[in-house]
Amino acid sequence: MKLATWNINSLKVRLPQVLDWLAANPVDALCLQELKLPDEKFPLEAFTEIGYQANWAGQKTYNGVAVITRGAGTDVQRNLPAYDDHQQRIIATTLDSPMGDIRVISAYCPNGQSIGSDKYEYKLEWFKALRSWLRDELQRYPRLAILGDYNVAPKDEDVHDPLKWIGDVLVSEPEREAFGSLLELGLSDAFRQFEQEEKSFTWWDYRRYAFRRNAGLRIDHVLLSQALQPYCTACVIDKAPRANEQPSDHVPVIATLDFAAALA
């Protein structure tokens, strides 16, 4: 079973790239962020034509998340139920697997804009609400995966030049602590379960030839519950779409879960 995440930075603009990527990478679930289109504009037919289904939470111009799946999802949850927020940042659905139900969540965490700003405080509050909700979700769904753009580079190794980023959002200690509080629930960063190349990133600014210089950050993550961790056999970053014409500034991250040994 393969689970992937991709901040597509406008599904309207990059729908052909998503469809092409799914044709070449037929994952079981693809979590998308920054749809940047309202619910009624979601291109469901384009996905059903290639054998996929979808659940989504759209928003005009900003935000928006989706989970594109091979099988039908159930018990769909839109946004954090105990946190009043008009921004569309969470969509969750439950999928069948050989091991039973798996809860798959697509998350677009706030950027924070700048340290000390209202948006930064909102980001930290939002992470607290996310943690509280995930604590309850893990009780209901021990097999849980939350994938998305967390807008946090957890450690200096996830930053191309840590000294340059001192004092900026995405790397501040409160943000890293907020990310770490999710791991304290028993979630693990699937990418770091394996030996990886140095300077492995998922986002590069459009400016200053950042992708060409590999001046990026690793801010897109796949977090797996303890019940899923033993079955994760790989987690990789697919940099190829960043070289597309009019690419997203993010690239997909794919985790592979292998249940064969447990079912043998």
Contents of the next structure:
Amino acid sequence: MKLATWNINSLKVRLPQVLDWLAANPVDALCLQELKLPDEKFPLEAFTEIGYQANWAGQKTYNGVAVITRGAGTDVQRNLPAYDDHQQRIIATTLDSPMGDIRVISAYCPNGQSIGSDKYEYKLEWFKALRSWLRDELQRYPRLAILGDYNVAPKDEDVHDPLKWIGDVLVSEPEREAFGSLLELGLSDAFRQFEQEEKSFTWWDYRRYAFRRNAGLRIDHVLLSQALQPYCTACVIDKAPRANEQPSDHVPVIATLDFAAALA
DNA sequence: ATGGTAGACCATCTA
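We have the form predicted alone; now please give the form predicted together with the DNA.
Whole complex next, starting from this chain.
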């Protein structure tokens, strides 16, 4: 089973790239962020034509998340139930697997804009609400994967130039603590369970030739519950789509779960 | 210190 996440920064612009990517990477679930389109503009047919189903929470202009899946999802949940928020940042669905139900969540965590701004306070509040919801969700669904754009580089090794970024949004200590508070629930950062190349990033600013200079951050993550982590055999970043014409500023992250040994 | 680019949308906002 393969699970992936990709912040595509406008599904309208990136739809052809997403379809191409799925053809080349037929994952079981692809979590998308920053759809930037309202519910009624979601291109469902484009996905059904290639054998996928979809659940989404759209919004005009900003935000918006989706989970593209091979099978039909059940128990679909939009947004954080106990956090009143018009920004569409969460969609959750339950997939069938040889191990039983697996909860898959696509998350677009707030950016925070700048330290001390209203948006930064909102980001920290939102993470608290996310943590609280995830605690309950893990009780209901021990096999849980939450994938998305967390807008947090967890450690200095996830930052191209840590000195330049000290105290900045996306790397500040309160944000890293917020991210760490999710790990305290028993979630693990799948990417760091494996040997990885140094300077592995998932996002590069469009400006100043950041991709060419590999001036990036690792802010897109796959978090796996304790029940799922033992089955994860790989977690990789696919940098290829950043070289496309009109690329997203983020690239996909893919986690592989292998249940064969457990079922043998 | 500012601005650089991209996307949504036609003046800025968000990232």
